[in-house]
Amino acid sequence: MIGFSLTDEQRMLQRTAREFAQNVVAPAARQVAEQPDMVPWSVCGEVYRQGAELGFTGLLLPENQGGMGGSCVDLALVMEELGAADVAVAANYFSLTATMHLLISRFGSDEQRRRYLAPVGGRGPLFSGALNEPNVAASDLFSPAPGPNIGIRTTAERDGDHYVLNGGKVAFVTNGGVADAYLVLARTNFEAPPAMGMSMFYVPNGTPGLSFGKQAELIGWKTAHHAEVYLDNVRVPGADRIGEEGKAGMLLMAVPEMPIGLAAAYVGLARAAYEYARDYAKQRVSWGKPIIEHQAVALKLADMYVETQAARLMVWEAAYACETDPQAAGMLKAPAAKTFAVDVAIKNAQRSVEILGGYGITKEYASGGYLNDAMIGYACDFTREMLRLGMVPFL
């Protein structure tokens, strides 16, 4: 039997997200929209507090170490809600944080787990994940071919009990320069394969060594911080490693979760676009009769509604996945699940900028907004290409 109903505790998570989204979220992004000089975190850091507080970013840990032991169903709910008010918010902040602390749990010692997953502050630490560097291709890291010329530059050698870290991060770093804590890529082994010669190191946001350079200014996302991360001689200790030396890419695969919530937080943003159109479609009149009655403009608020219930839907079972079987979770169920999910947010957002027509292409209506916002999610985390050639192996 295959139910679709949640648990009273799932409605009240879901209610408590959609909440906080409606009267926190969506004003703070309001604001940083109508304030383009503003910096994004000064508004942004409250929100991340009253969210952490709630215990969005410690969903998935376990009780024993701190969190509410919820599962990737619960996240795929929350992410929905924010994503909703909020992409960036929702994927940047949030998302990111709750699913970078697996990487902890799962694969860090107990000493690690008692340190890196403490509050910060009172509001638990923001993560970021300091991966793609200058002219890497993101790809490279499924290359099967070694050689200095493939993959990131960054190197980590071994001096004594320690690491020395030097390299250079791309200006797509997610909440570079305002994160507690970097989970950094870099090189161990360069005779081997990208995938097999990278490694994971924790780098609290004050080590010496450890600076930003300038921020990317992208399309839309425009409550997220994105900089270039520098490393000079940056000293990690050896117990700051994240799992075994070289297996980093096999930490990055084995936490399905990561795609999964900014997956839901991208059918947070297609279901946004869609009710938005809908209610301008109902009060706009042409011909004398509101644009809903007109065909071209039902059929598409029909194929938006359609495609959106689609995508929650796949996003669910592979959310599910991850409690029944993780691998097919990894492998095929999250890829899919993002790339159609960004598919459906792209294609509901343009129809969106369609129905409210010359409003559509203006500022002042969210529609063209929520079309900065989706495209984003084409390159975020790989391209829906690489994503899908990825799955083709476990088809």
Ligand SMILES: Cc1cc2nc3c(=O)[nH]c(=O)nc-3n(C[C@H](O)[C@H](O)[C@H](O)COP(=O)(O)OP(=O)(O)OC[C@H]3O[C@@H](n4cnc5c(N)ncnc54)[C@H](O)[C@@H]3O)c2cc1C
Second form
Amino acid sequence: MIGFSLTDEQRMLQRTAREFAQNVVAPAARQVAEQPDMVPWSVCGEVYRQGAELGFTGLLLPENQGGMGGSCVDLALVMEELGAADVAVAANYFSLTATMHLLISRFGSDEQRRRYLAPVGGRGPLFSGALNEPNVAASDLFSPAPGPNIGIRTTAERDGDHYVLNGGKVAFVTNGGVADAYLVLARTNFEAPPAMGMSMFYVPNGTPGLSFGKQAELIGWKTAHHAEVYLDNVRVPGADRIGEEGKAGMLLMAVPEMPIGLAAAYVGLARAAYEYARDYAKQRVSWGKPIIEHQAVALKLADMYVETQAARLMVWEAAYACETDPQAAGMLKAPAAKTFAVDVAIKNAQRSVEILGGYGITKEYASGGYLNDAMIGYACDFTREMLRLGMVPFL
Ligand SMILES: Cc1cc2nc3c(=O)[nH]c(=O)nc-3n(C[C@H](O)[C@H](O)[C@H](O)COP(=O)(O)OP(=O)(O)OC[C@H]3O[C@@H](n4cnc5c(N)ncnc54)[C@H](O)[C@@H]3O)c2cc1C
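Structure of the form predicted in complex with the named molecule (previous: the form predicted on its own):
Below is the entire complex, every chain and molecule, led by the chain shown above.
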């Protein structure tokens, strides 16, 4: 049985997300874009607070843990709306945090859930995942080969009932420097393949030995924060290891909602790039008529619509599979949806730039910004190549 109709509650959630996206997210993104020297969090912190109040950060948490008890389809609906207004706000603040809340809910102990998910300053905590490292290909995470020289080098060594963490993470670490807490990956076994030799630790901001370095300056995603994370003899109680020792790779695979939320945000970008170009094409005149009446332009717009719809359906189906077939969702459908949605976003953004002619590459018009934001999706949360290679054993 296949059904594509949304429930009344889902329509209301979608409407709430759309209003929030248009009235709060979009103006904040414009404010940051207009003042490049501004610290994005000084504006986005309030956006995050308001979104958390609407329940978006705890969207996937069960109601008895203070969440909305929402499904991954609900997440996809919200992220598409936020992504259409600003993909970086959607991806970095809301999708990442909602899915990290879920990871903690799914794999944390009762005591960890109570402590880690407790409100900070009247709102849900902002999380960050510190996984990858400079001078280590992030793609190593997918390496089936064991070896001490493959994969991350940050170490977690036992010292009584604590672990001691040492290492450094890439300047790409999302929310680095502004997050309330970091989920840090560290190696507890150098002999196993990377995905089977890492453990995950909860390190709250302010922990002695935790510090931040260079901030990645990206071509887009101007509303986001990324920074290097350093761990210098950071002492983490054994009670703050999430999941079993050496099983962090499995934890990440078991939250397909993470790539699906990101994919949905990129469907939002694909939609926004299409709608922006369509509206422009209806009013720009050449050869005496609106350019949408020239077939070369019209077909581009039709393709943009078709592919956005295809990406949306893939995301929805992957989201639905999170409940019906989590294994297939994690191993095949979520990476496929993220790959496809980002590819469509990149193509739509490029077509949008083309339809605007010379104006497409100016800062005054949105299309160029869409293209920069779209390209970032390629490498963020693993590249198209890695995601597809990861699927191969399950084909
Ligand atoms: C905006 C943004 C946000 C990010 N946020 C975070 C974060 O919050 N936390 C974090 O830890 N990291 C984060 N990252 C890091 C991100 O996960 C990596 O940049 C990404 O996985 C690519 O890794 P890499 O740059 O090391 O590329 P590499 O692994 O060096 O790969 C380089 C190229 O080679 C290809 N390649 C590599 N190995 C193979 C192979 N075996 N077969 C075929 N092709 C291969 C890749 O597809 C790619 O095209 C973020 C990155 C970006 C851009």
